[in-house]
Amino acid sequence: MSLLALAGVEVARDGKAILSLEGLDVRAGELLALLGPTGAGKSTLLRVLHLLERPAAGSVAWRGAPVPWPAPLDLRRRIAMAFQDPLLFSGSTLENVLYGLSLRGETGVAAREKATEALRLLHVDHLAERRARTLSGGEAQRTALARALVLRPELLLLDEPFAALDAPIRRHLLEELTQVVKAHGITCVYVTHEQGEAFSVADRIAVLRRGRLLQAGTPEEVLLRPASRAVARFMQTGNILSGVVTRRSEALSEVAVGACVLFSRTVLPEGTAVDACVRREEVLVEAPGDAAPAPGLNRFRGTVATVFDHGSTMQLKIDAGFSEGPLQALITRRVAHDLAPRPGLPVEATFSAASVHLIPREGRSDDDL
């Protein structure tokens, strides 16, 4: 059940198009990761989810019900937000927390405890009655949360609120996050352009780009199943490979790509000009051996063209016969070490038929949008 849709929305600035959707909803319960570039619309997208910014076109639902313009005020209370900066205002952590409540004329004792169970949640209730202006980062973000919280939104928008914080801290705080909208059933839109913190908290993510969504679907669908050649760039595929279907039967697609051949579970019919995604962690590097051909695998012999370290993994890239160019690889370190990978080796490198995404490729491609 979606909790609050958008149809056909348009926002311009300035008679420039900076959004432009066809359809996004938001489904009651979900943590919806948005998911772009800077500039792709996302911050404005978030301000007409929270019904501050009336779309210049089309149409926002609220539980299926046309929402008004300007929106009513009981409709808008029923959504809290919090950004990078947590904008604490002089004055003691609880009493950040209380500003919201105060505002909706509650006070008192019930106020009170309604303040430090949202402090709680985040951990922080033991800062309650220090000033504000001297917590720290994750603190002062936890604090800007808890005063979101406290207002038991039905839906809750969060704007690259750990941006600013140290990875382990962010990391710890994304875990914490989602534990207490799991548990309360908020429904939660958060905005990052961190793919690894999409993945780590959301049900679904939306790719913007543009101010176009480019795809919205389940962590695996976008990362495993790109919607286009745009998507699969962002998500760094690393192996997208220009090609025309050539044979299929019910469960292969066989692919031309120049003068080399490969084989994918995705059925197209025969002539479909495709960009053919293979993500570069699915490439497996061995020293060649004599294995005979597989029906399905995919198996190409070359030599490394250059290897770059990443700490943990390696990324190699490897002359296999592809006109568009080295195929890249990504490795782990054990691998690594055991390959011992250097300019001039001769590898085989080998994937499977179900790690070949294809994307028929129709008119324009969104890489002009």
Contents of the next structure:
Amino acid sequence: MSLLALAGVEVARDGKAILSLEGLDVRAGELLALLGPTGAGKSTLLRVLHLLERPAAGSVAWRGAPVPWPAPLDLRRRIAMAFQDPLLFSGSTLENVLYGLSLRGETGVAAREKATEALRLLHVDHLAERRARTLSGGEAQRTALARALVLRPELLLLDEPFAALDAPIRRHLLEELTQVVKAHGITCVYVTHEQGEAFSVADRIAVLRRGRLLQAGTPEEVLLRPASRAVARFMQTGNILSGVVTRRSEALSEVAVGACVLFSRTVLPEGTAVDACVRREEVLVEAPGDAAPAPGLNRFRGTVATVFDHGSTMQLKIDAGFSEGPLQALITRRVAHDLAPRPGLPVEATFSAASVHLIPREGRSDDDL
Amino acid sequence: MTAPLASLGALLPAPGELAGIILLSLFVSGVAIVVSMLVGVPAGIFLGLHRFPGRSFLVTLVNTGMGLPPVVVGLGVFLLLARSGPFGGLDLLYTPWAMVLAQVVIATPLVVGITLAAIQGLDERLHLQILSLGASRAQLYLKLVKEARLSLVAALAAGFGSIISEVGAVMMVGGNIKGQTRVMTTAIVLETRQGEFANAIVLGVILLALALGINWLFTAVQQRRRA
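Alright, leaving the form predicted alone aside, put up the form predicted in complex with its partner chain.
Zooming out: every chain and molecule, the one shown earlier first.
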């Protein structure tokens, strides 16, 4: 069931459209990650979702009912938000958490108990009497989350809440937050530009770019079946090759990419111009062998062009005869140890037909979006 | 020990008259600063939070008003309240209320300007954070005032300091009438003109002591809960 639904929403600044969404549903109980680079319109979208900004066009519906503008206070109070910076108020940690309750007329012992419980949930109850502005970054962010969670919102909006924290604290808080949100059945929209964060928390991911929603789907859909070249690129697919479907069978398409031929499990009509996406970690790299590839398996011989060491993994670029450039592969350290890759080394790159996702090109480059 | 004190007492105006001058000074400037805060703080918050056509012009007016010469304010208020002026019928000229009005005109731009700077000095996203926790517009303003209270006390101190020590405007619209519109600054001017420098100096010291005491109070409030 849709908790909040946007349709045809447009937001403009100085006559220039900064957000233009055909539609976006936030489903009750889900954790939806809004993923996109800086300037994608994520924060603007959050303001619309919080009913704090009226779109220039389009409609917003809460549980199926259109939202009137300005949005009624009691409706806004079903939504809470936390930002990248904790933005704590002057006063104590406890006073910060009590603030939202006091706005709703909740004061006294009952309110203090609620606030203390929220602080306990985020493991900062021992800091209740401390001046909020003397807290460390992690403590302050926990307090900011407690301040939002104590309101028991039906919808919790989080705008890159851990972006300013060190990686280990960020991972820890992310894990805790996900547990709390799931345990309390709170619908949550989590804005981030970090893919890793989005995948570790989200039930669904919505990819935004330049104010447009490029794709919304499960993490697997967005990662393995990107809807456009732009999404594929943003998801660091690695290999996006332009081609044309030359043959099709019930379960397989044959795609001509320059002088090479790829097999894909995405079945499209013959003659369709496509972008063939192959994730770089799907590409198996071995020393050249004599065995012929199994039917439907993509295998190319080439030489290593560059090697980039990521630590636990290594990225190889392999000249395999594709006109669009070298094939990218991500191999584990163990494989790298056996293969000893170096520029000029002859190798064989293999990937299955299921690893090749085809995106029909519809005469328009979504890179222009 | 008693002889010097007695001679100092002889320098001062009669105790009743002196008390009247001090009380009237405090009353006029006190009422003026309260009115200025009531008008200036919401206006400063509004200008600090909202963007609208003509805002830059208004901010320029406020900035200009912060340095408005008191005698020009006195002249303007005089012309408004004079018998032939648009508000002559109110018969306010040469009353404490005319002095209050002049001081409100002097203090309000200061309060607006300092409030505006204080609100703009807060994190831009703070008001969004406050709204996102469920604040109404009025609750938002109250919270912003609380968060910017250190600067607002500075606005109060600056506004009060500018009018308690001001002489040009209150002289023009109050007339320095003994027992009616004579305040400390106008009394100092009068004593100086009459060559009674000792009286002027004593009144000056009392005025400075008052200003010091009031500012000490403001500072105590300002620094009470720095967090």
